[in-house]
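What follows is a single chain, given as structure tokens, in the form predicted on its own.
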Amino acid sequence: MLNTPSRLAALIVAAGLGIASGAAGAQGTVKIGLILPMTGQQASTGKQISAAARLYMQQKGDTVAGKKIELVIKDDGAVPDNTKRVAQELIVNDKVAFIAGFGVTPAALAAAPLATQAKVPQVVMAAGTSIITERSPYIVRTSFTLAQSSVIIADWAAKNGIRKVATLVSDYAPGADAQKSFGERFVKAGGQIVAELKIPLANPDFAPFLQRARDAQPDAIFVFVPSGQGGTFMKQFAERGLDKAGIKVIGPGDVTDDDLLPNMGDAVLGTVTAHLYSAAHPSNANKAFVEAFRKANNGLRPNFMAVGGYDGMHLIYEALRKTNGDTDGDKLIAAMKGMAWESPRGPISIDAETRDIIQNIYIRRVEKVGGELYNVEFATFNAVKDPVKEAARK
């Protein structure tokens, strides 16, 4: 192949990040580089992330292995070239150990070529689509998958006598990946998808697809937004009157967003999702997460980003202490690789095959608690692996 400026620019990108990988682990200063949508629609995503990180080192300090860590905070806005740009940056210029975040899977997929040359830890604290683990050997995941929850939910569907669903997602991976899993997960059972809708990611106006859905006369939509669209889903299904035909809104449990729900009105509820974490789950570590959470941040309530930016840390500053500070990158990865802890959503792990999260998913029924609409559980799926490479491991 011929050495075009564009092959050779890459090369010299590559050595580069293999240098930096070896500078940073000889330094006395830990720097953790999170590349988070501070603006642009996902901007919840990367304020209750951001957030959570800094609480995490509020709370135990900014020293681990006699190493001082530093947070470095950057702003791709989930666009995939900035986050390619700034994760380059990030590793050749700033030198960090690791690289974190990752708001949208877009953005996770652009900076795994990186982290894979570099040999650097990817703590995806986001996104979820499945298959982003497999796109680096360097990549952990301390959020969730899509279809953890999508699955789950089909199940509680087919038990509770909903037959006939819409679904409705948002057209890009992590959409696809929920209204797959619940579709083929709820035929199984017995029901029937009178339905498949795609909504654009970008702006979205849910009113047209809405109408279909209810032309359809389903018993439930099945619903996949990214965070920070729930609200103006459920606004749109009220003002529709979808509610009041008796169209149930079921769905992992992005659309009753935590970070949001408190304003969405009375119409939300009822709605049942299943999800990794409830702002109102009942455990003492959870309580203590949520008080220390709103007393730092103006009262803002955490959602379930937060619980992934939390935990996030908490795998980098227990990986760093199990290699006594070493920051070489197969040593962090091989530390990370089954390791468990109790988190404010309860107990999770890290698998040591996939490098993926395994934990608790909850059936939710949205309730007012003390005037304030919550996602109160109401049975709990313990331990569960992503089933995309569950199915695809048998």
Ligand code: PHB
The other form holds:
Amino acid sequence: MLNTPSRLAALIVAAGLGIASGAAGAQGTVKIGLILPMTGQQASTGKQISAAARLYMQQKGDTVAGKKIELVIKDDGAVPDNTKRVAQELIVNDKVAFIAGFGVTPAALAAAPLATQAKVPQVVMAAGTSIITERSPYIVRTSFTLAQSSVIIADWAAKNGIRKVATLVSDYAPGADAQKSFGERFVKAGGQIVAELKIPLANPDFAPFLQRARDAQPDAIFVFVPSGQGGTFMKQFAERGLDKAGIKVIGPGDVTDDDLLPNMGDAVLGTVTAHLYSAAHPSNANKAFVEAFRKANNGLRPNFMAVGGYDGMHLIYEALRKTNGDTDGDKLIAAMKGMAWESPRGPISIDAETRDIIQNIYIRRVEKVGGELYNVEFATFNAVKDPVKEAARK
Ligand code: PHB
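After the form predicted on its own, can we look at the form predicted in complex with P-hydroxybenzoic acid (PHB)?
Following is the full complex, with the preceding chain placed first.
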């Protein structure tokens, strides 16, 4: 096969990468390669993150520590073979100092060996499978892990009269993380899992799975679908009358994603999820962020992917400031470890040990605010680390 990791590694070494990226630094320009799904099923993630990255640069300027920052945006359509090819081109030809973005887990994993070989920091702004940060010492994450929200909604469900749950997740790595971390925690808290269902990731038809979930007579369905699919899920849930049958939807907040929520219809009212970000988060920093984002993007509401991108840009800018513009990968990663700041989502930091994000997780209920549907936060869990890594450490 042409694209095996070892062959790619050989190509990169042959291209004299280290020397080349040093040369780019000397010219005074630092390039950030943003690899995103701008087309296909995950395109809303590409749209949200690229808009947030542009907004960050518009607000903070395009110079850091005397270096001019240049954003190079590439579409991988969330197809890992494309991610690999594009990452290689960005590193070898464009001589980027960072690769960033990564709309889905398989894309983030595909780029990891390249980050390691080239010693180029890989800033994961979207993907949420726990294992990702362990695949390269050059990976830092500003998004989330599925387990962070899933264990918190498990505790909430057990404490709020939900006894029987059917779990229904997209059939790939983050779905498996969500299902496992929710299931283990919920059973430990005295709950019962009455069905465990996996739905194909591509072009899903939820109807047969909703029927099977309903047949198991749960109090609630725990659902994880990636950002972009929540609208279709909620529509089919209501069309099949599961809401009228008294079955609740719970889960991480991907299903009530702010990008799609305004058009989901009233069947979604009252849905309780746990997540890292709501456009209705009541801080001054978030109000300013939402207003500026909407203004720059034709009224578009930012979602949790947008804050992952905005914060990823902040991490890159501040790391460069700390290294005084030095683009050495090891120095940049050292600068990122332990960094803490206030995001539109609330206070966040980068775990110095794991390079993963530590953030608040909020429990939210869908309500109408000023006539529009929002996830309204009503409880906060402070400084949540990735529970999968925490469990492994014990
Ligand atoms: C992922 O592929 O890791 C992923 C994508 C979209 C989400 C969550 C996780 O909303």
